[in-house]
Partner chain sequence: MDNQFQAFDPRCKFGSKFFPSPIFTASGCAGSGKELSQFFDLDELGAVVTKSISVKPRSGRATPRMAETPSGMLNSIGLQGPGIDQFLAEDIPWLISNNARVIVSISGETIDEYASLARKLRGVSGISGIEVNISCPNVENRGMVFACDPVASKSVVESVRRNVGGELPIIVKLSPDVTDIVSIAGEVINAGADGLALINTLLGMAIDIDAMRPKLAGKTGGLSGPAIRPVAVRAIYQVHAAFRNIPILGMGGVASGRDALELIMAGASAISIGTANFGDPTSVVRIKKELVDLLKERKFSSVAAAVGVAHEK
Amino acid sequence: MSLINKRAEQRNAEIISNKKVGAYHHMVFAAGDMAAYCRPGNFVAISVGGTGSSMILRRAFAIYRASDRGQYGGTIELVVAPHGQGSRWLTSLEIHDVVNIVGPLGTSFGIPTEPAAALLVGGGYGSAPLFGLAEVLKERGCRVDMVLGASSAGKIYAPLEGKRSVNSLTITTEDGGAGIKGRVTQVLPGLIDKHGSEIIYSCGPMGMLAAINEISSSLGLLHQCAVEEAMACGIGICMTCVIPVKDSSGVIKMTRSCIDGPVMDGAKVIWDSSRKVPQGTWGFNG
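In the form predicted alone, present the structure of this sequence as a single chain.
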């Protein structure tokens, strides 16, 4: 049975920066030594709404970057899309406001033991964890190519930063406002062939991850993806974020994406379940 990330802790964190970047907010928190244990793919769960709020459940946010250096002892950076009530409350806070954070949570991306050609694919603000991952891969001597996609140019996060941190950057937008018109999956086969990609890392909407997995499976490539499911607790208790996944013996089990993920082997996820328990799932009698 999987357990919560052994490095996880709860602490109050001061906001030291909150800047609007396009459609998103880039926020930096003084997190002390928590930052030293954060890895690309991990996330944090933040208490939102304040002490008088009816929003009793925490909100999960993927870690954009973490640093254990500097005057604050350690910092955690998040890219927040102010879509829901909780994220709007968070992005409305001022510098020096304090929030309660639990982290780091979840699994992280696996890093090759030897240099490899990696292709990183992100959709919208879901691409945030890939920037820190790109840095780690580059330090290991890997070739790193990145594809960022969104519905429009304003929803591509930090394209200039992406270009600086990888060997090549390709941008796609569904409306053609930037880069290549279309979806990320349309350019993947050509990029894989051009750069000799050996492993794909992806973050973004579940539909996009499923489409990427079709391509990786057809080409026999390893695909590590950070699944995007709503997490009500973030620590494996509530069971709201379960998805069907094959275990090492091939048995399908409803798996908690908060502690068994969010980073998973794309080949083991049952992508066509349509949010239902598939026939043959362990323990299912329907």
The other form holds:
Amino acid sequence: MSLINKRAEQRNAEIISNKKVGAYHHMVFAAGDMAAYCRPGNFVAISVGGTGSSMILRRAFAIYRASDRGQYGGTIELVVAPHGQGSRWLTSLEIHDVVNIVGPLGTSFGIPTEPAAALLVGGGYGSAPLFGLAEVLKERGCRVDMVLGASSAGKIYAPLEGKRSVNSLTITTEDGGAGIKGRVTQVLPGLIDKHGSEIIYSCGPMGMLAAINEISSSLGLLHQCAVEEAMACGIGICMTCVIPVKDSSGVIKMTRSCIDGPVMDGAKVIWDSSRKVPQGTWGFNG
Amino acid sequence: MSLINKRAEQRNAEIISNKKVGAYHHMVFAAGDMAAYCRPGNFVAISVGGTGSSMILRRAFAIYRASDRGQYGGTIELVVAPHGQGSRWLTSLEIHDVVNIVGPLGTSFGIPTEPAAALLVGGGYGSAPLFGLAEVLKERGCRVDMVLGASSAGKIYAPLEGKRSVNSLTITTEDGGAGIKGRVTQVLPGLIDKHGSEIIYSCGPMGMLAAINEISSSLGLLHQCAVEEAMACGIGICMTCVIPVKDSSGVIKMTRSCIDGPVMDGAKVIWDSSRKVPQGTWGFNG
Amino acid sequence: MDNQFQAFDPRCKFGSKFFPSPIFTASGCAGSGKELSQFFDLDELGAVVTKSISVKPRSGRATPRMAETPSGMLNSIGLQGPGIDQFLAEDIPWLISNNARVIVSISGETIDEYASLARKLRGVSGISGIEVNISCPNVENRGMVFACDPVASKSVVESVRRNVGGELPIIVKLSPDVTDIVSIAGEVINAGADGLALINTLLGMAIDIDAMRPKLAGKTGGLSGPAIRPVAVRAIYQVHAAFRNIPILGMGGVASGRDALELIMAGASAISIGTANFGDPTSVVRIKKELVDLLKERKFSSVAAAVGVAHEK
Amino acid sequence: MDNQFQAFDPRCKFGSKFFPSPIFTASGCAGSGKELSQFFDLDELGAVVTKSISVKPRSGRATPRMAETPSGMLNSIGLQGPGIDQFLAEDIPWLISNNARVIVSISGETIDEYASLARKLRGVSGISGIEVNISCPNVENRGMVFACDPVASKSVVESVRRNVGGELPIIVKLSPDVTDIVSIAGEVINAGADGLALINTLLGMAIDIDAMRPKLAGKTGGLSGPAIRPVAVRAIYQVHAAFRNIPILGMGGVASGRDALELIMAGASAISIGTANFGDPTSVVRIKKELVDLLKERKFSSVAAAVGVAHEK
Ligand SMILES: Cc1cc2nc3c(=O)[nH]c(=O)nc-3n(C[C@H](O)[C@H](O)[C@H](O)COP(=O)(O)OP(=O)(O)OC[C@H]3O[C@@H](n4cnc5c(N)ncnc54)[C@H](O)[C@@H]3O)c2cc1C
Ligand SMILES: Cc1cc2nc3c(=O)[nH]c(=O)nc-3n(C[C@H](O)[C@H](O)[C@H](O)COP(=O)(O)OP(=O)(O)OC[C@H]3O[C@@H](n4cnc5c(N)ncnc54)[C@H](O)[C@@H]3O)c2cc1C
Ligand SMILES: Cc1cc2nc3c(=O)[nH]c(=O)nc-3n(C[C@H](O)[C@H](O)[C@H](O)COP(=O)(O)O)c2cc1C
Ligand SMILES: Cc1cc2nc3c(=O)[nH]c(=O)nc-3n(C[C@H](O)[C@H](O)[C@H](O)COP(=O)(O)O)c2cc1C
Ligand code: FES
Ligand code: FES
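Moving on from the form predicted alone, please list the structure of the form predicted together with the partner chain.
Let's see the whole complex now, leading with the same chain.
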């Protein structure tokens, strides 16, 4: 039985800043002690819609940055895409508004014990957790290269301060509006080669992660990815967020991405499993 | 077939002022042309909860005052009791917030063609429409006396500027916190006698209206009352807001209080009919 | 849009009749038509579906008749109405003279009442169809709701078919409060229904925890509004899967063009708007516009082309 | 409060067992118990009702498994679980050692599976009851859900009763997706149920209008949350009216003490919290406190005294 993140707690958090950056909102929350326990890859779950809302489920957001002391005490920063009703509500909030937040949740990116060359790949707002990760890797003496991809330039989230901790940053856009025209996976083999990458960290849409995993597995590289599956609870009690993952003995199990993820070993995930349970999954008889 | 108020329209209205007054909020809305068509007794129906709210029905509010020109163009003023989720949401709004409003709706108080002595009786926020009525009556040369009752002093809504147009104002509270201890109906016979009242106008809880009607009918006085029944639509299409009322030929019909009310002839209403259809009502077979 | 030079066909068809717009009002949620006509032109609508009309006048139930619930409401109107004769004398002529297409909803307490309502409607010119509301208690069978009983449902429809003649489309409105809606649908189709209306309200209740009694005087009421939309989508999907050729008038919690499209993709050919009218008197006009825009964005050249597409994947 | 010196009795009783609090978690909405225990002490609960456990391990359905709907959600988990043996070896001992009272929810695809689950539970010490989830497809009868078939429902309960012995209270969980829930309740009571759990989710569906297909991989799903509360209240009210002496574990959209009290006044003796846990991990603690405060304000000296009071007026 998995446990939720040991440090998870539920609290109200005041909004300290909410700025539009390209297609996203960069939002800062006064989150007190919670900030101290956030690791790159962790996420928070936020109530949306306010009292009397018809939206009854929390929304999950990867933690972009957390700092445990400052003018406002501990703070947590998120990068939110105004997408549907819940995220639009959140991004429309103003400074001093208060939200209810549960976190930190989920697994975090594994950090190599020895310095290694790491390639960080982000799609859209999937870049968010990678900057904090880059800092940690950098501190551990790793080489850190980053590739960010999106459909258009506005959807690349790459703030100046974030770029400081990477050795190189490559950008791809599908419409060619910024960086190289195309997808991250097109530039990946070349970059791996060039930088001698030993481990890939990724975060973004599931299709992108699957494509990255094909490359990493064909090259025999480690691949730590932060998956995103629709989550009703974020704390391991609803079983909605599962993806098929091989356990240590090779058995495929439907595994909660909120507790045993979002960061997972890409090699263990059975990709392209949306809308079907892979043959051979434990307990599958269909 | 009844028609809704001919002047009814649907529009967005900005909040210009929202002040707590005793147990209520006095709220002012920039309502444009709508203001010009409001008559004492009319009400408006306002959407509550904002986008994504679980509250799907409008809330009805009697118009306290309307003025068709001023700094903000036409304005409509309401007196709102923060009661349940909808009214609390409304009273929590701030200046410049915008609400969607349908109005003016319903019937208005009938004005005597000749000057007459009028007694206006209000319970709780039921005083709201009476001040505008008092002004009109006064202009027509009527004597206007007013009685306001509530459970406690904070629930008496009687602003200074409103009092100007009445010849006398009597207050009753059930806890004796202001004015005479007791209910409006206790002081009514004496006041009618003293002021020679010929017509009673009332607005407040249904039980109070019924008690007033007993007095008016025993004394043979006219009684125009603004009733309050739960309304789903406010525009005559749902049939939830009915009360049993005698029509011109004496037949009791379940009558929509949003279209044929809220102001009705007290003598025609079959009182004490909550939770039962009166015997003899047209089409009743139970 | 890409479609700007291409005509978009917004029509739908029940029986032999075409309707120019896929957005109708739902029975009991549009008054007499007159009240809404102050906010928009009734000609905007595919049709006005009238409140369910009975043989005799009905007072309806006592108040309170409504309670708001999360994303929904309960109502217990009890089919208040003037009876068929006054209705035909007053409401219908007004609607027709105001260019509204009219579908008359009928309700009875016995099979005979349905038959006599159908006979009264037979000769009426200018109406475009009948919606048979069978969510009514059958006084001849311990008050069991017709729609919950396949045999009674079938008899009602047969008798309406026989008495109304062959011309007027008959749309039968089913209740979701049954174990197997597909089998009820099958019965009424066999009995001669030209279309189905899905769904009527769900039976619900709310309790006032201060007064410590049911909020509604009638105790139980019909649950409607966005809360029930997933049930409506499911019912429409199941019935459309079983009977591809029977047009469905879909309803249940539609408050936007997106909602309408959801029901259409599940299998509805047209949409009735009920509770949404209460919160927004011009919702039908908005929903129609939103729906057509969404369909065009998705390159559909007609409403009909989108009907049931969710079954294909 | 006036009651401050008077002891308030929060207990409820199913069969021979007392539970110290009227707030339980709902089956499938509390994980293994362990996850929630990080937010509060499980001893706060009347009982943890476990996810429905099957004879064999089950992978459950493919994803997406959930869709949010207005004031509700759809889920299609497909009873994912490790099977009864691993469950008894791991989950149960953990719960018991953490002072949780445990009601084991069981589900089968045949009458025999229910029987064998009951036999496995017979000897297990420390558990306080069985909830029989009969909203499962019966593979021996064209996949028709047991709870929709009075005969099958009865057979399941008889067989569980026979196999589990006389001690453990049996609570049978009914589906609202039936024409007549009272008659199903009657059948399972005759078959030996000590209590009823009302209600399971409603069958619903949502369609993704961009992908043009059902949002859930399993197409249909169970609708839960505040949207369905009026249906739960109605079902509880109807069943309590018919069977005053059978305790009901009420559930369906309870998210506050007020909601819980609504179900209690309709006839529930205790309340399970499902979907509300997802939006608020500490909701059970809050709801319990709110409920007790509301009861005290209304001068009730126990939860039991408020059960079904809405029937009295
Ligand atoms: C681990 C994790 C991390 C995330 N990090 C971020 C982030 O950093 N920034 C950001 O903008 N968004 C992030 N998301 C997505 C976010 O949680 C919301 O799903 C998104 O904001 C859309 O919600 P909505 O209410 O605006 O849209 P709606 O479409 O109205 O959402 C409706 C419901 O569907 C759920 N849902 C549907 N599809 C998905 C999906 N593919 N993934 C997750 N939930 C789904 C939503 O959570 C919600 O419950 C993350 C999701 C997960 C699971
Ligand atoms: C003609 C009319 C004029 C009104 N004028 C005023 C006014 O000037 N000031 C004011 O504060 N309030 C007024 N009200 C009451 C107001 O419309 C709301 O009912 C009240 O604010 C409570 O709504 P809520 O959302 O806060 O409470 P909730 O209890 O959450 O309301 C739930 C629902 O019940 C309805 N409801 C239940 N009982 C009643 C009832 N007895 N009367 C009306 N609706 C009911 C509400 O409208 C709403 O749909 C008036 C009502 C009517 C019908
Ligand atoms: C106040 C009210 C009155 C209704 N009256 C009728 C009726 O007379 N006949 C009928 O067939 N359905 C009636 N209905 C059901 C609606 O036509 C519709 O089927 C249901 O409300 C679901 O749609 P909605 O969610 O859009 O309201 C009524 C619904 C409401 C809310
Ligand atoms: C994600 C999820 C999983 C569920 N799993 C089960 C289950 O395994 N067995 C069962 O009897 N009910 C299950 N249910 C139904 C709940 O126990 C409960 O009856 C229903 O959700 C209504 O309550 P609620 O509105 O409080 O959630 C599940 C509900 C949800 C939302
Ligand atoms: S989101 Fe509920 S178990 Fe993962
Ligand atoms: S409130 Fe709908 S008819 Fe009066």
